[in-house]
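Here we start with a single chain on its own, the form predicted on its own, put down as structure tokens.
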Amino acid sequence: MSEFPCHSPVDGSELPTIEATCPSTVASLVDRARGASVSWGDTALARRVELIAEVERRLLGRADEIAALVRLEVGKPLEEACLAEVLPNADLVSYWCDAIEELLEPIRVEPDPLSYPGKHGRVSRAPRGVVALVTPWNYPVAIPLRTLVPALLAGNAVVWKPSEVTPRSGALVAALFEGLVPKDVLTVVQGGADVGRALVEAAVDSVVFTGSVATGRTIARSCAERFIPCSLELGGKDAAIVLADCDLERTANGLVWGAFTNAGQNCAAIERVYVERAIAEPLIERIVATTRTLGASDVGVLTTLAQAEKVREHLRDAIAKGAQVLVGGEPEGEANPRAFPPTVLKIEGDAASAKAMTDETFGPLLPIQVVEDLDEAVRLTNASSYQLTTSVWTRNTSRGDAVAAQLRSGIVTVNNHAFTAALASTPWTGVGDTGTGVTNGPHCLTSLTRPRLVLVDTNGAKRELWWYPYTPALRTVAFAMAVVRGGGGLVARLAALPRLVGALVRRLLGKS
């Protein structure tokens, strides 16, 4: 049996074959990447920017090809494939090429000249070396590029394992860099969990992973044992809080898109709605009406049979606990078992404990629970172990901003949802079981670079004040300085000052 899917989830059409990487070769590929990282890191930053900037043109020039391949491998509509996988990543390349020189600019250090005479330094961001990147199948172009572009610009080599579900999209992304970066600076390894394990356990300097909580925990332990950083983005159970003063039409449209884009296969998909009772009925009516207008060309299909079965499991569990299906539901007699209609659920009573309200579904289910007030909505939102993004829907944006301060989520949006992953300058990050990862924005450089201090001492004195020998004069200097700097009241400080000056003179003259 092939390691990779051989047929498209959309229509069953045959997909091009891809050769898997032997796990036993991964360590040597990492070694080659390490060798290549030295000269790449020594390449002038302006030259690296010049080379990587070409990826934007290539990405836009191959938009049709990229969108078509992503549709074939993932099952998302062509419009989404272009809007989510091509255009924002052109912006991403542009942002990093414009910003990287300033972000990597060394910071000058000027220590206190009285305490540390003749000393100056700089703190720079040095590349980690070899970054291991492991990415999922739901956004097979967008997610890897968020790390590839800044990691390469910062002077790292990258060894990347795309998902075994979308290996062809991975190969296409790698092709965008061909001829731009030297051999072995970007290496793609193809395969399943065994290849990913071999990569993470190889002699890499940092790991960036997007995927399941269980795998993330394993990677975190492995990295901790070797004292290397890891950036982990492990999923979400995003909530939307709808206040009674919301714009009904905008809110309904936003919730439907946020729940069903990419068939809900989005770590930032809306998987819980908490709506204040006063507005619940008309909002739900609009959501149901809007959902009824969606067809297969809008929602796409679920990418894998395993994911389709998980969505069915969550739906059945919710119904068994009393959830009401308002639109959609488990399909019967569908020719494509991955096809699943957008489904809206009303959650009451025991259904609040259903998997569809507590576990990540990653599919086209939109559960809605009516709450009495904002406090209840905030409490329920914060109770989840997943805290990636939350949206607040209200006409009073100042109130929405205030609500954001009460939420644990890494990202809060007011009157919108999920789209900030497309903003290259802003961090994409979460809390709790969502993991410790940060992609996008300057903060992601923490896992891709390390601070390095170089300090130069031009002091011509034979010895520093604090060097040997330890003498009574040095002891007097130390404790008098503590008093003068605030370790006593005004009278004590004034009394300590002449002791300090006298002891300093004796110390500098070499007298005890």
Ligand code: NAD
Contents of the next structure:
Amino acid sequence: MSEFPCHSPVDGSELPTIEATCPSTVASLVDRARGASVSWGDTALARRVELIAEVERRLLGRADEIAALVRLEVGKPLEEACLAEVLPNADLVSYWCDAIEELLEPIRVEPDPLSYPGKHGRVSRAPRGVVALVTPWNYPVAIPLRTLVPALLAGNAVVWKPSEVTPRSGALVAALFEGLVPKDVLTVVQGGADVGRALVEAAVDSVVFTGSVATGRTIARSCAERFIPCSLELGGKDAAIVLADCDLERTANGLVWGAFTNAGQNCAAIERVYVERAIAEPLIERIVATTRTLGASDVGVLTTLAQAEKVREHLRDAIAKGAQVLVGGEPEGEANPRAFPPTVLKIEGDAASAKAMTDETFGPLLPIQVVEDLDEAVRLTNASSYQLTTSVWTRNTSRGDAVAAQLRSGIVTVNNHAFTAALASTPWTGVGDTGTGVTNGPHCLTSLTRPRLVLVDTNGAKRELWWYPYTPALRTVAFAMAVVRGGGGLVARLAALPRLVGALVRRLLGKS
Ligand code: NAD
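Previous: the form predicted on its own; requested now: the form predicted in complex with the ligand:
All chains and molecules follow, beginning with the one already shown.
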């Protein structure tokens, strides 16, 4: 279909055709998902776990096929596709299958028997019903699985729209669940913004979205209108703060990987480095030297032409504002217009206000700014409207840990960057323009389940203390109780006690 890219960004090879979903059919697919959600939600949790656990084996068994397809559609290196899209997701499936029972375990409620005699209850986590999932193209397997697995285990039906840039990877992920979940419990709709809009505006119970700030804002408005929750994971402009006592080699290696993995098309790519002056020169030398060793097989290509154009624009803007290109630069005469070399920039003066330092680039640019001290680095890091992850690089790990308290971002790593996306048990989340969504970890269950209280009253009394009729005795009980419970000094409390007991007896005997 012309709606989808027909050729691979890697080598222009033809991609298999795939059919788009007609936007007008999305609402009825959601209705069918609702029907299916009821029996799926009623299926014993142990059975759901048993079925979904099989996804891990299928994922690992099809590692070659998945990595090859992701490489063809996105353009990332094969080993990276396996390391980022297959292996952590095997861990993800086993984490959720092991953890879900305990996480969904109802909490018993036993209210104070003096105030609330004969009552007990439980708070459980009920599935939301139908979860709409809308995902981007940069990690077309890992990002959807982070929601699909816990959402299905929790008893929801999911209607999922993969990115129009990576529909084939989407279809392959859906195939991992084939025959495991009943019909209509997982539905894939394919297409672009129109299909996404139709899905979000259909009668769904929750929306989980990962993508751009602009789309996130539209979705947030739409969900607010209907009072349905939405989890939004949006853009990033991650900073790395390098302190003078860092391990130079580890830091340089970590920053280069953090900036250029997936050609920088990572919401948590390092897009700003703030390095203390004392170590700036040797660090920059190492970063440049390491970057020079990278080839196309390490960095991959930019997935879309729009992305390639944006990276060019950011680079030109930075150069116009005085940034110095230390390695890389705008490609010339490349056969593939999506190829872009890993580029390191030194940022001074006006260049600090360049788009490459303020807006999300989502490409292989690594701008480095020298700062006087940690305070300046923290101030600049916190100034960004995006706050996804920040890394601090220092040999003094206690100091690095303490710096976290001064940073606004949702995730802080000391001597590492971004890899926590692969930890299924820890929240992936940000603040500001990054959105407030959470995927991974128990906190993500908020958008996938709702708390439900069931309370059972075994009290045989004909009426509760607080029921009608409202009498003088009840009024005395109420106010004497307030005094006895701390509303007065010792003398007042002692004085209120007989009043309280007397009024209670009158009340129980039905006297006014
Ligand atoms: P995008 O917003 O253009 O598209 C994301 C998805 O939303 C696609 O499936 C698209 O078809 C759909 N969509 C577009 N308009 C829609 C609408 N009006 N209603 C419903 N759906 C709609 O983003 P993208 O270009 O695919 O992805 C890149 C962005 O994703 C970057 O900003 C990146 O930082 C962000 N991202 C964030 C995270 C995170 O965890 N915070 C992870 C990966 C990517």
